[in-house]
Each structure stands twice: as C-alpha cells, then as structure tokens.
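To begin, one chain is listed below as structure tokens, in the form predicted on its own.
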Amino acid sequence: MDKQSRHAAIKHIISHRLVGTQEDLRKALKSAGFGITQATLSRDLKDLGVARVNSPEGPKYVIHVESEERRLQSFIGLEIEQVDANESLVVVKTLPGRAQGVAEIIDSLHHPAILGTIAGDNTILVTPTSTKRNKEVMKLLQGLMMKKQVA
C-alpha cells in the first residue's frame, strides 16, 4: 500500500473513531490492512499534523486543521490554471476533475471577502461578499495559484 492511501486510511480511523494511543492506531490500520512500524505510524502523523489531546473521554489524536489546510493549499497552485473575474464573480479554472476539491480548499480558508464557491468539474464560482471586494478576491486566488512556482 503507498503513503497517500496509508495517510488516507489514518485520517479516516483518527477521524471516525476514539483512538489513545500509537499502538492503537497502529493496530487499527493492520486490521485495514496496513501493516507498518511505530517508527514510519511516527513520521505519518508529523506528516499530517496529527496531534495527540485530551477529551473527556480521555488522550486521543485529531488531525490539526490548521496544520491540513496549510498543506494543502501547497498544492492548490498546480490545480489552478487560469482566474478570470467580471463585475460580479471571480471564476476558476482547474485541471479536469478538480474543481470541486479547490473549492473545497477555498472555502476552508474562511476568507472574509468570500461569501462562497460553486464547483463542477473544472470551473468554480467564486463569489464575493461584495462587488467591491472581488479584486481582492481575484488578488488573493491569484496569490493561490502563484504558489505552484514556488511549491
């Protein structure tokens, strides 16, 4: 099994179930199949920014969203080809088949000049919370997709 899948399958476990404990986890991801040292369970939880806390129903790990979003918007610069605006609306175009998961990204960042997105397959609408703020809308998906150069 390759990392992305053993990083989706940890996020999953940690996110549907109380898990304590390394070896908990660990055991939980041989049972999906997953069978992988302490050492390299270590280095995917850095990887993911997963955090151990305590709850009332006692020590478990969670997935930091800062820590997630960050990642993520690493990579959003090589989805994004192309951000066009009218008076109104900012538009996105993506790779094919990314839409949705830019969206997704955009609206995590809870930006206060975005009321919203729209996806499809590879064309989101953005929309801002006022016709007087979409050229910092558009500045700020311009600043996104810049980031490929540098990611």
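The structure above corresponds to the form predicted on its own; please give the structure of the form predicted together with the DNA next.
Nothing else is written out below except the one chain.
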C-alpha cells in the first residue's frame, strides 16, 4: 500500500467532514479504498501531527497548525484568569501585565451596567452602575473569560 496516498486521503477526509473517532475515520478510509487497522491509523495520525479537538459539535480531528498556538495570548478570554465579586465591585485577575489592556477592552464594551474600571498589573476593579447589577457584570465578565471558541 502507498502510505503517502493514504496520508493524503486522511488529510482530505478530516478537512472536509467532521470525523470524531479513529473508527469513523477508519471506515471513511476504507470507503476511499484504504483498508487498514486502527493501529496503523493511530500511527498515521501521529505521523501527520493531527490534533483531536473537543468542539461544540463533539470531538473532531483537525490538521494542526502550530502557529495557531502563538496567537492565543492575544485573546481576552485567555487573558482573564479569574472573576470575583464582592457586594460592590467585580475583581478581574488577568495574566501578569495584561490588566491595562483587558481593562481597555472592557471599557470599550460601553456596557450599561459598567460604570468604570481601574487597572493595575494583573488586577482590574470593575465598578457596576449599581450594586444591584453586580451579578450581571460578573456574569458578563465570566462570559468573556469562558469564551473558548466561536461556535
């Protein structure tokens, strides 16, 4: 069997359809004329550096691009480490040195429940317009932090 052709087929299949398990992929390969066992497929995926991702639509295999990792620090959801609140303020902990930048983004939301922010190095104090809206602000900011993917 031609290993290169098989590798090309693997890349084609996972680029064009949602494939979540090796068994699914093995069957798709078989349909494409490449009959192999799970063991061989596992080795192929390793050779190809394929990634298995937990996506909103379930697990899926994707071609992994290294450079994607390097951009992760640009995104607010990954820069916010923790969101807490007391009765009158919401406190956001960020990666070191990112408080200012994250605070600016929070300000730019111009959210009606947010009065203002004060940022240090890795801590931001977010003031709600009313203590009654504290929870609302907190949920908003937690939503930012939890944003993992564009669904």
